[in-house]
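Consider the single chain below, provided in C-alpha cells and representing the form predicted alone.
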Amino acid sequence: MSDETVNYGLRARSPDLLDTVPGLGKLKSACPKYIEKAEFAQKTARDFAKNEIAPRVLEIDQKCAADPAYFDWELWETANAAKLNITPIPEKMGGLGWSALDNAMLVEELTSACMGCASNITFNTFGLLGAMVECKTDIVLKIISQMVDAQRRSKPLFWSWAITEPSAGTDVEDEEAMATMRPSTHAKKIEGGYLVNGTKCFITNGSLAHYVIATIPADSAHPKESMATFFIPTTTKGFSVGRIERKCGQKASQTAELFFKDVFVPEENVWEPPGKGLRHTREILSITRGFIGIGGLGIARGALERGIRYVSRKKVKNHRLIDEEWVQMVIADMIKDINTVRCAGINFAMALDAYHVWKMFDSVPVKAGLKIVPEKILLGKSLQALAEKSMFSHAGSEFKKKFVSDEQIETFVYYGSLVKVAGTDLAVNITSRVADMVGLEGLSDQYGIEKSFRDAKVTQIYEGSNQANRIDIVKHALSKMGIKNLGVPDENKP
C-alpha cells in the first residue's frame, strides 16, 4: 500500500480546516478573507512540510545525533525563500501578513513533520515578538527592517530568548518563585548602561543567534523586584557560546549555553528597566505558550499519521493490523483527543487576533499607515530616524496599551497555559499510544514513530514546565471564583 492512499495528516486534501473544525464555516460566511487566508496558510505550510521537511527528517536527526552543531542550511534557505520565518510581518513591509490563526496553521503543519525543523523556522519570530511586546516605534521598525533585509538577501538572522539559568529554570516565569530563586546572572548599573555577567542554559537558537533577548536581575538578592530585559548583539565583547547540548529529541533545533562576562549593554538596549522584566516575560509567554501547545498537537498528529500508515501496511496472519478492532478503538480515541485540542488551539489563536497584540495589525491607524506610506519609506532610514525621537518612540507603547492591559496579559497566560498543557500532554500521550499500537517492529527508526516519541517529551518542560503552567491555570481560575491567597495561613481559623 502506498503512502498516498492514506488520506490523513500531511497527505490529506488541503485545505481541510473547515472539515476538521466545521464551526469555522459560520465565521467564514461573516469574515471570508480571514478564514480563506488561514486556509491558504494551511495549504502552504502543509505542502512545505510534506515536500521539504518530511523527506529529510530522519537524515537530519541522524546527522545531529552525530554532531549537535549540524544545521541543515539548505532547508533553512528554502523556508527563507518562502518567507516562512517572517510570516507575521505585514505584506506591505515585505512579510506575509499572516494572522495568529494563520501562524497556528503553520505551526501544526510543520511540527507534524518535525518539531526541531519547525522550531528553526517559527521560533525565529522571537525578535519580532519581543519588539512588539516592547512596542517602541523605533525598535519595532528596526527589527522588522533587519528581518526583511536579511530575508531578501538570504542572509541568516537568528534570535534567541534567554530565560533559563543553571540554578533557575521556570522560576524566572513566576512571581512567587522569583522571590526565592537564586539567579546565576546579574546586571550591574554603570554609566551609560549595564554590565552583565553570568550564565544562561538550554537556550533555543543560542548557538545560532545574532541577537539575544535576556531577562537578568539588577539585584541578585531581590530578583523579582529587579528583573530587567536586555537586548544583546552576540558580537558584543564578553559574550560567548558554550556547549551545544546533545539531546534526546528535537535534535535539529540547537540548544546551547550562553556566557556573559562583563558584557556592556547600553541604555538604548535596555528594553525593560529593573522591576519591569517579569511583565515583559509574562507578555511573551501569554502568546508563546499557546503556540507550544499547538506544536504538541502537531507532534501528536504526525505520530498518528505514521502509525496509521504502518498498521495499514502491516500484515498479521491473513489481514492487516488496522483490521483488528482494538487498533480501530485506539485510533478512534486518538483522533478524538487530537481534534479536541485542535479546536482549543484555534480558539486561542483567534483570540490573539481579536484581543492581543495581533489586533494592532488590524487597527485603523496601522492599516491606514500601511496603505498610504510607500514600502521604501516604511523600511527607510528617514522614518527610523524620526521614530527614534522620544515623542514618536513611545507612541507605539502608548498605542498598544489600549489593546493589551496587564489584566489581559494574565488572562492570555491562563488560556495559553491551558493549550500548552493540553497540547504537550497530548503529544506525549499520543506518541506513547502509537508506540504501543505498532509494537517493537514499528519502532524501528525507518518509520519515524520513535522520533516523534523522543521529540514530544521536552514540550512538557520548556516554555514553563507543565507543572508551572498548571499553577498559573489554577491561580487564575480560582481567583475568578473569588478564592485567593492560596497557601496563605488563615489566622482567623480556630
The other form holds:
Amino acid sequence: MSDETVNYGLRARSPDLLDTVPGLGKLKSACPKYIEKAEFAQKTARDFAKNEIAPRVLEIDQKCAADPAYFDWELWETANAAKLNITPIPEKMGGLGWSALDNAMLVEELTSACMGCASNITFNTFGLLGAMVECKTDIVLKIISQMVDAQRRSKPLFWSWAITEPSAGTDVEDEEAMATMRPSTHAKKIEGGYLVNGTKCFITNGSLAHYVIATIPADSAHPKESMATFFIPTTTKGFSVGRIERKCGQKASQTAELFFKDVFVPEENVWEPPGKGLRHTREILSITRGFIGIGGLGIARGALERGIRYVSRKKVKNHRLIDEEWVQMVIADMIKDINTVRCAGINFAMALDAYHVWKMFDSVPVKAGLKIVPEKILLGKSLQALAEKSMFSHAGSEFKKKFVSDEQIETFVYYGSLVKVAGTDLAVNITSRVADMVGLEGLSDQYGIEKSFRDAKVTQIYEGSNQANRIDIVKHALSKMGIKNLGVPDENKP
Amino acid sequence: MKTNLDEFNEIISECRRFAKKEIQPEALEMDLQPKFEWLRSVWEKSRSLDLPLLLIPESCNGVGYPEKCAALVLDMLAMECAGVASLFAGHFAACTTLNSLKKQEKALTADILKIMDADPLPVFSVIFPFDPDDSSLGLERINGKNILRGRSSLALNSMHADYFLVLIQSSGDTDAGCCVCLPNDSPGVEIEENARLPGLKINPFAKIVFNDVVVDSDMIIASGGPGEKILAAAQKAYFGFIAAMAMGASRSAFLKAMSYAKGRYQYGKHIIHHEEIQRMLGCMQMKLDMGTAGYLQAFNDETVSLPALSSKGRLAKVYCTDAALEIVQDAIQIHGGYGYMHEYGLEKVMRDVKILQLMGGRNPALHIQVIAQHPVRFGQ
Ligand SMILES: Cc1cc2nc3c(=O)[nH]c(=O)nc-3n(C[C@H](O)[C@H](O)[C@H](O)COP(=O)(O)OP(=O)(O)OC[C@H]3O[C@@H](n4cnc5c(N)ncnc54)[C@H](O)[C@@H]3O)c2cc1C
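Okay, that one was the form predicted alone. Can I see the form predicted in complex with its partner chain too?
Then the entire complex follows, led off by the chain already shown.
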C-alpha cells in the first residue's frame, strides 16, 4: 500500500478545515474571506509539512541525536523563502498577514510533521510578540523591519524568550510564586541602564539567538515588585551561551543555557521597567500557551497518521492489523479526542483574532494606514524616525490598551491554559497509545512513531508545567464563580 | 529448593549493590553509545553472584533458585538499567523453558544445561512466536532431516545470544508445538539488522531468519504436547520477568522523584509540600506497590482460591508495564524541564519502559487473549 492511499493528516484532501470542524461553515457564510484565508493557510502549511519537513525529519533527528548543535539550515531557508517565519506581519509590510486562526493551521500542520522543526520556524514570532506587548510604535516598526529585511536577504534572525532560570521555572510565570522566587539572575541599576548577571536555562533557540528578551529582577529580595524585561542583543559583551541540552525529543530545536556576566543593557532596551516584567510574561503566555496546545494536537495527529499507515500495512497471520476490532476502537477513540481538542484550539485562535492583539490588525486606523501608506514608507527610515518621537512612540501603546486590557490578558491566560493542558495531555496520551497499537516493530525509528512519543512529553512541561497551567485555570474559573481566597491553613493539613 | 524471606532479601540487597557498582556508572553513556563488550563484561561479573546460573538446577551445577527470585534480581538490575536487566531476562526465560520439561526428558536437558556452565558463560535467548509475520517459523521433516525455516518476530538478546531457544507454536494439526535449541552460528541462522528501537538500547532487538536450518534431533528438546506446555510455562515466566523489570525501572524513577521533590523549591516551598505533588507521588507509590505484589503473585505456585482470580503472568505484565510508564512520566513531570534531559536519566527510563510495555505482545491485545483463549471461563 502506498503512503498516498491513507487519506488522513498530511495526506488528507487539502484543505479539510470545514470537514473536521463543520460548524465553521456558518462563519464562512458570514465572513467568507476569514475562513477562506484559513483554508489557504492550512493548504500552504500542509504542503510545506508534507513536502519539506516530513521527508527529512528522521534524518534531522538522528543528526541532532549525534550532535545537539546540529541545525538544518536548508529547511530553515525553505521556510524562510515561504515566509513561514514571519506569518503574522501584515502583507503590505512584507509578511503574510496571517490571522491567529491561520497561524493555528500552520502550527497544527507543521507540528504534525515535526514539533522541533516547527519550533525553529514559528518560535521566531517571540520577537514580534515581545515588542507588541508594550507596543511602542518605534520598537514595533523596528522589529518588523528587521524581521522583514532579514527574511528578504535570507539571513537568519533568531529571537529567544528567556524567563526560566535554574532556580525558577514555575516561579517566573505566576504572581504568587514569583513573590517567593529565589532568583538566579539580577539586574543592577547603573547610570544609563542596567548591569545584568546570572544564568537562564532551557532557552529555546538560545544558542542561535541574535536577540534575547529576558525577564530579570532588579531586586533579588523582591522579585515580583522588581521584575523587568530586557531586550539584549547577543553580541553584547558579557553574554555567552552554555551547554546545548541533550533532550529526549524535539531534538531539531536547540535548548540552551545562557550566561550573563556584567552585561550592560542601556535604558532604551528596557522593554518593561521593574515591576512590570511579570505582566509582560503573562501577556506572551496568554498567546503562546494556546499555541503549544495546538502543537500538542499536531504531535498527536501526526502520531495517529503514522500509526494508521502502519496498522493498515502490517500483516498478522492472514489479515491486516487494522482489521482487528480493538485496533479500530482505539483509532475511533483517538480521532474523537483529536477532533475535540482541535475544536478547542480553533476556538482559542478565533478568540485571539476577535479580542486580542490580532484585533488591532483588523481595526480601522491600522487597516487604513496599511492601505494608504506606501510600502517603502512603512518600512522606511523616515517613518521610523517619526515613530521615535515620544508622542508617536506612546501612541502605539495607548492605541493597544484600547484593545487589550490587563483583565483580558488574564482571561486569555485562562483560555490558553485550557487548550495547553488539553492539547499536551492529548499528545502524551495519543503517542503512547499509537505505540501500544503498532507494537514493538512499529516502534523502529524508521516509522517516526517513537519520535512522536519522545517529542510529546516536554509539551506538558514547557510554557508552564501543566500543574502551573491548572493553577491558572482554577484560580480564574473559581474567581469568576465568586470563589476567592483559596488555600487550606497549614495547621489543618494532613 | 526452599528459599526463605531472609534469603530473598539478601539477594535483593546484593543485586542492588552489584547494580549500583557495575551498571549505574555507565548506564547513561551506554544508552548513547552502546558498547556490547560492556554488557558482556557485566554479564561475566555477575558470575560473582551466580546470576547466570540462578535458575539452573543444582543437579546441573546451578543454583536452583525459583523464578520468583530471578524476578527480584531483574527488578534490582532494572533499577539501574532495564537494558542490562533484559539480557538476564531473556536468559532466565530460556532456563525456565528448559526447567519446565517433563521429568523423563531431564537427561536430555542436562546436556544443554551443561552448555550453560561453559566458560565464558553463554547467553541464551528465547524466540517466542508472539507476533507472527507473514512467514512465521516452522519445523518440517524433509528427506529425513528436521528443517527449521522462517523469520522470527523481534527477538530479545538477538545481538548477544550464543544460543537460541526457538519455541514454535502449533498451527492447526500440521505441526505440533516444539522447542529447538540452536547455537547462533548454526549454518543458515541469520541475525537481521538492529531494529533501532528507542529503548533498551544496550540490548537491541532484531529478527532472526532461519534459512532451512538443519536441526539435529537431539537439539529438538520437546515436541507435540510437551512443546505446548513448555511454551506456556516459558511465556508465563517471561511475562512475569518483564513485569519485574518494569517495576524495577519505575522504582528508581519514583525514588528519584521523591528525592528531587524534597530538594526543589518552587511556589514558596519545597515542592514535596504541594498537595498535587504529594498526590502524584502517592499515586506512583500505589502503582508500584500493586505492580510489585502483582508480579510476585504471578510467580506464586500456591494461592488462595478466590472466585475469578487469575494468576496469569501476562496480566501482571500488562498492569506493571502500563503502571510503570505512568510512574516514569510523572517522575519526569515532577522534575520539570530537568526530567526531559538525558543526564537526569529519567527520559531513558521512559524509553526503556515503553519497550517493556510492547514486549511479549501489545497490551490491549493481551487483555483480549486472557479472555478469548480461555473459553471455559465464559462458559463456551
Ligand atoms: C525543551 C524545553 C524548552 C524550553 N524553552 C524555554 C524557553 O524558550 N524560554 C524559557 O524561558 N523557558 C523555556 N523552558 C523552560 C520551561 O518553561 C520550564 O521547564 C517550565 O516552566 C517548568 O519549570 P521547571 O523546569 O523549573 O520546573 P519547576 O517549576 O521546578 O517545577 C517542578 C515540578 O513542580 C511542580 N510544581 C511547581 N509548583 C507547583 C504547585 N504550586 N503545585 C503543584 N505542582 C507544582 C511543577 O508542575 C513540576 O512538576 C523550556 C524547557 C524545555 C524542557
